[in-house]
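What follows is a single chain, given as structure tokens, in the form predicted on its own.
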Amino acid sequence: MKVGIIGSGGREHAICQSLKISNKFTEIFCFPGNAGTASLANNVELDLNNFETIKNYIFKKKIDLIIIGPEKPLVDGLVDYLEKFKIKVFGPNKLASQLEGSKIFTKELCKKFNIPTANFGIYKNKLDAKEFLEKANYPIVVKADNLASGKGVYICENKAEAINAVNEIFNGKFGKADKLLIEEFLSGEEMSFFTIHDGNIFKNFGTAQDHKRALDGDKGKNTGGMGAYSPSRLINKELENKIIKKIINPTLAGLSELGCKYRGFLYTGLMIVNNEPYLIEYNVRMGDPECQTILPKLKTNIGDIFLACCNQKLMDTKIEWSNKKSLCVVVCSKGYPEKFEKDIEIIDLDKMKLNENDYLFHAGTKSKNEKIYAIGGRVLNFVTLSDNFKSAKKIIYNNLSKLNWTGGFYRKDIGFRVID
């Protein structure tokens, strides 16, 4: 069999490495991969927007499935184009991707299934929205409705960072806004929570703890994610059927009702507050950098858990885990999440030795004349499995130490939570 990822992150290059080690598959592509697929995978060079290019490209190559990483052709309705044409594809369709495609989409969801998140108002122009920012309790969240990579929402500790918000989202920096989202600040720590879904049921995927500031201690502007460590240090078991009976559950039942089945990995964001689960945000895929640290721990053959999802079975597949604990930690171009250089080498990065335990994840690189140069705000990812994290962290930044790399940089104190 053959089988194709979209996407060009470290997601993807987790999900390659995953896939090559199953044996499920005869040949892998990836559209367009890194220079960390390059060595695993054909990468091709496809316009991911043009759903006619992609399809032609499949049946040429006879390629058996489809993987999707990324949330925008989910939300465009890629899965849906090419099941018109009887193509196997691993991921939701258009409908149910609106529950990260449209913040407000999902909070009304929550509003009409009594599903626990943060009290809302949805505004349509700056004026309203600024009108409501005067009499409001600070901090307060301001939210990008549509897609903005991890980077549509503002945490606002006083008025003149949140109408700044509204300035930036209404002047079109995520997109054509015409409407916005501003919620309560919860106090409590997040958690991801995943799930993986057939259409039928669902299993569940691992938790973790994403780190979205670029600085140490949590400082700096919001990220698509600087590390992370799984599991969460939050989980037992009554938290886990919390969240699975006041929040999967019911959305699944309104998507359900508007006469959609989910089939894909679901990515449940959430603030827990003494021991309560408070909807965030929904994605509609793997995490990112979550995956990467969740997949090391997987021991069941992943190409079985694909194919189980997309032929209704997953009922019959054992998802099975390692007892290890995992760190991610990112290494970022300097300047990121803002104006960072690009096409920078990265000097002898295929003479880093790593162990058994130890994962190199490439996102934004590419291969050229034998050289690997970063090309994207997140550029490599560090993961390592250990007994306990304060070992495992310990391994990831003596690795960290030999990268031969200063355009880039990357947090200290990724997994502070979990170690002392």
The other form holds:
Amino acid sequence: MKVGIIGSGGREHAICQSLKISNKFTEIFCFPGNAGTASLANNVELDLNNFETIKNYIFKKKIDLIIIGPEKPLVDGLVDYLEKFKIKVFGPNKLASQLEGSKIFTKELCKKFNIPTANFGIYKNKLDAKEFLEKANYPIVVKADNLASGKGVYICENKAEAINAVNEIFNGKFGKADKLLIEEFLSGEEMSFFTIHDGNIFKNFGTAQDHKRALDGDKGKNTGGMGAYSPSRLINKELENKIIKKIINPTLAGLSELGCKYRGFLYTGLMIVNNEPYLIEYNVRMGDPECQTILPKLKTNIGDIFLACCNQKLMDTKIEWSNKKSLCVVVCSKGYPEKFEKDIEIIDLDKMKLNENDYLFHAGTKSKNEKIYAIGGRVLNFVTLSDNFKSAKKIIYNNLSKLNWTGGFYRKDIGFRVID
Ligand code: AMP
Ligand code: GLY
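Next up, the form predicted together with adenosine monophosphate (AMP) in place of the form predicted on its own?
What follows is the whole complex; the chain from before opens it.
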């Protein structure tokens, strides 16, 4: 069997590695992949916006299964398109992907099904939004409706900041905006809860805590994620039951009313307030870097899991995990998440010696003439599994000290909430 992965980040390298060790596939293709996947798979440069070209390539190479990593092709309907040609594909369809593609779609679902989430209002023009902001309590959260790579969320400390957010969104900073969302600020601790779905049933796929800000002490700009650990320190059986009963089950019921079955990963982004879960957002994929953090703990063959999902047989698949703690530190190009230089060589990266429980996943890298270059904002992910977070952290930062790349930076405090 042959398998293809769409995407080029650390998440996709981690999935690619798990597929490689699953030994189920004679050939792996990555569209377009990175320098890390190049050593495990065939990297293929295709225009990911051109679904027909993707379909033709899949037919030409007789690829049996396609895994979609990032949100954009999901929200754009790549699953629906490939399924029309009877191609086996893992990921939610266009309708279900609205859970991530439209924050207002999700909020309306929450309202209809009584799903706990921050109180909110939907505003169709600047005037109404500003009128509400006159009497609002602060801090308050203003959000663009559509996909904005995590940048369309403004946590506003006062009226002036909120009005600026409303202006930026309606002026088209994140694409055409007919509506925006203003919501209550929830104070608590965040947690990412992952599930995997086959259209009929779902199973838990781990928990994690991301570190979204660029600098130590949760300072600086919001990023895609600077590091993570798994499991979350907040998870317990009672909380897990509440998340499933109050949030995930009613969401699936809502989708089912729309005639839609969910298949793929579901990332439930939560704020936990006194052991009570509130939905902050859904993502219709694995998190990045949460995926790199969680997958090394997976003991079950990932190929079997994906195939079971595509054949609606997840019920028969037991998903087993290592009990070890996992920590991931992301190395970025200096300047990220704003301007950074590209095409900088990372010297001797391939000579780096790692132990059995250490993993190095590439993100924004490219290989040229046997050399590896940084070409993106988030570039490398160092992951370690250990008996406790403290020793995992020590090992990772020791590995990082051997990295010969002055163009990069990383946070020094990943895991600070679980490590003294
Ligand atoms: P989102 O893209 O909706 O996940 O929002 C990005 C980040 O903004 C989240 O990870 C939270 O840290 C923060 N955030 C979003 N909504 C709220 C809220 N209602 N209250 C507090 N923080 C929020
Ligand atoms: N790490 C956050 C995300 O994947 O959206």
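Numbering follows the first chain given and starts at 1. Note that the structure is predicted; figures quoted are calculated from it, not measured.
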{"property": "At the hinge of two rigid parts that rotate between these two forms, the residue from Ile294, Tyr267, Asn34, Leu99", "result": "Leu99"}
